Amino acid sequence: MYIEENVPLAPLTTFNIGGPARFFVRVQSLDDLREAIDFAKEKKLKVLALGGGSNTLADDVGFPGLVLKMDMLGVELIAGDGDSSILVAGAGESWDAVVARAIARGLWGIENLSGIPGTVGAAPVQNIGAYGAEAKDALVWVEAFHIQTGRITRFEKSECKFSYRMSLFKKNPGIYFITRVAFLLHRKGTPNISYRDLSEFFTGNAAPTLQEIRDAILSIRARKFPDLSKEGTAGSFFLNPIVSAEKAMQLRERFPDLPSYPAETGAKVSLAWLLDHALHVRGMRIGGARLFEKQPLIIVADRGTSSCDVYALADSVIEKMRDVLNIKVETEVQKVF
């Protein structure tokens, strides 16, 4: 294990924003992880796990502790009962590469999560989701390293406390470092194309193949997502708000076309729709940061943009939603400072 000093974080995130990490190490094994944590304890440093940097906004001043770049690799396919298989992947594996691998093997279960950037280890933390599916739908277990005890614990799905973009690991930052994740996949599956974009794409085709679903999702995402070669982003910056049933009814009376979906405590409403049709802030800019013209949930940043500009724009959106619509909006992106 080699510990580096003053490593710029900007090139390690898709926002391409951020100052240096005081200490930085690439973790490729459990031994690396244990050694890195011992170093952090000895130096009394804050510790941050970094995957693909696709859901991260690093502050311009950098991070004063130790950043662990989780590069633990390995993919294993274990035959299960009947037509099922369990896919086990290391935390540092590319999420989308794992999805593509499952599809190439003819395995159903995570195809709707195609095209999501980042690593496997980040998937359960955020309970990533898209196009009517979430990571928890196929997840079997998560193995994680406990920073205080140094032990590896396997968490079954029921123990991970999953909800909308939330998990046990996100609720307890800096305590667990995910090392491996397992997913239950099947050779026989039913296409999940109920999400509006997909149902419209597959009009007249009720039984698309795995590859057709992946191709459709990649095509739809490409139309909505910025070109990372030209500007930075972390994808959707905000969570769709979950409101009470009463509030949802009030919103639908005021905005009949507002998309909404059932949630555990009411309804999840489309923030993108509200930003566009109720607040009319699509394309709103502060400094080098703006709400993306094709999808206002996304904040994009010009090259050289300050993290302060992104924070200011996000705060402005949150304030407008509170003051105009009395809706609380939360951010999805992890802030590093």
Ligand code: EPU
The other form holds:
Amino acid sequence: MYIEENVPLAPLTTFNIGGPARFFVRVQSLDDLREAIDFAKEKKLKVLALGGGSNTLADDVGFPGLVLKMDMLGVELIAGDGDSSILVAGAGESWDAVVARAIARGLWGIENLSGIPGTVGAAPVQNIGAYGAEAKDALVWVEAFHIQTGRITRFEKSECKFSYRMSLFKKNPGIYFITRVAFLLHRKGTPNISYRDLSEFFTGNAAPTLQEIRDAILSIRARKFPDLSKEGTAGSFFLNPIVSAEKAMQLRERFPDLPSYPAETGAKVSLAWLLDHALHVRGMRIGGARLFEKQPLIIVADRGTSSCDVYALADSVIEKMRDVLNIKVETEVQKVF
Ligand code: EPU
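Give me the form predicted in complex with the named molecule now, not the form predicted alone.
Okay, now the whole complex, with that chain kicking things off.
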């Protein structure tokens, strides 16, 4: 294991923003992980796990601790009874490569999560979700290393405290380091195409194949997401707000076209819609950061943008939502400083 010093974080994140990590190490095995944690404890350093860096905004000043780039690989398919299989993947595997592999084997369960950048280990941290599916739907267990005890624990789905873009692991940053994740997949599946973009895409085709669903999602995403080879982004920067049932009713009276969905408490309302049609801030820019023209929930950054511009833009959105609509908006992206 080789610990590097003063490694720039910008190229390790899809935002392409951020100063250096004081210490940096690529973790490829459990032994590497233990050694790295011992190093951090000895030097009393903060520790940060980094996957694909696709949901991370690193500060211009960098990170004063140890960054662990989680590179543990390996994919195993275990045939279960009947039509089911368990797919176990190392935290460092590319999420989308694992999805593509499941689809190539004719296995249903994670196809709606096609095209999401990042790693397998990051998927449960924020319970990634898109097109009517969430990681938790197919997940069976998460294996994680606990920084204090040094033990590897297997968390069953029910122990992971999953909710909308939230988990036990996200609630306790720097405590758990995910090493492997298992998903339950099926040979016989039913297309989950009720999400509006998908049902529109499949008008006249009620039973698309796995590959057709993947292709549809990749093409929908290509229309709505920035081109990472040209500019930086971490996808949705904000969470869709969950408001009380009463507030949702008031909003629907005022904005009859506002998309909203039932949530654990009240209703989840579309922030992209509100930013677009109520606040008219699509494309709003501060310095090198702007709300993406095709999807204002997404912040995009020109090359060389400062983290301060992104924070200022995010704060401005949060303030406007509070002052104009009295809605509390929270950010989704992991901030590193
Ligand atoms: N909309 C507008 N104007 C726009 C864009 C969208 O009014 O310019 C409205 C449309 O009415 C649309 C609605 O907003 O129906 C919702 O948009 P979209 O389908 O893009 O979904 P979202 O709720 O904005 C969420 C996830 C995305 C995920 C998509 C697709 C969050 C925070 N974001 O966005 O996840 O890809 O659904 O299912 O829940 C991410 O987490 O980084 C991410 C990209």
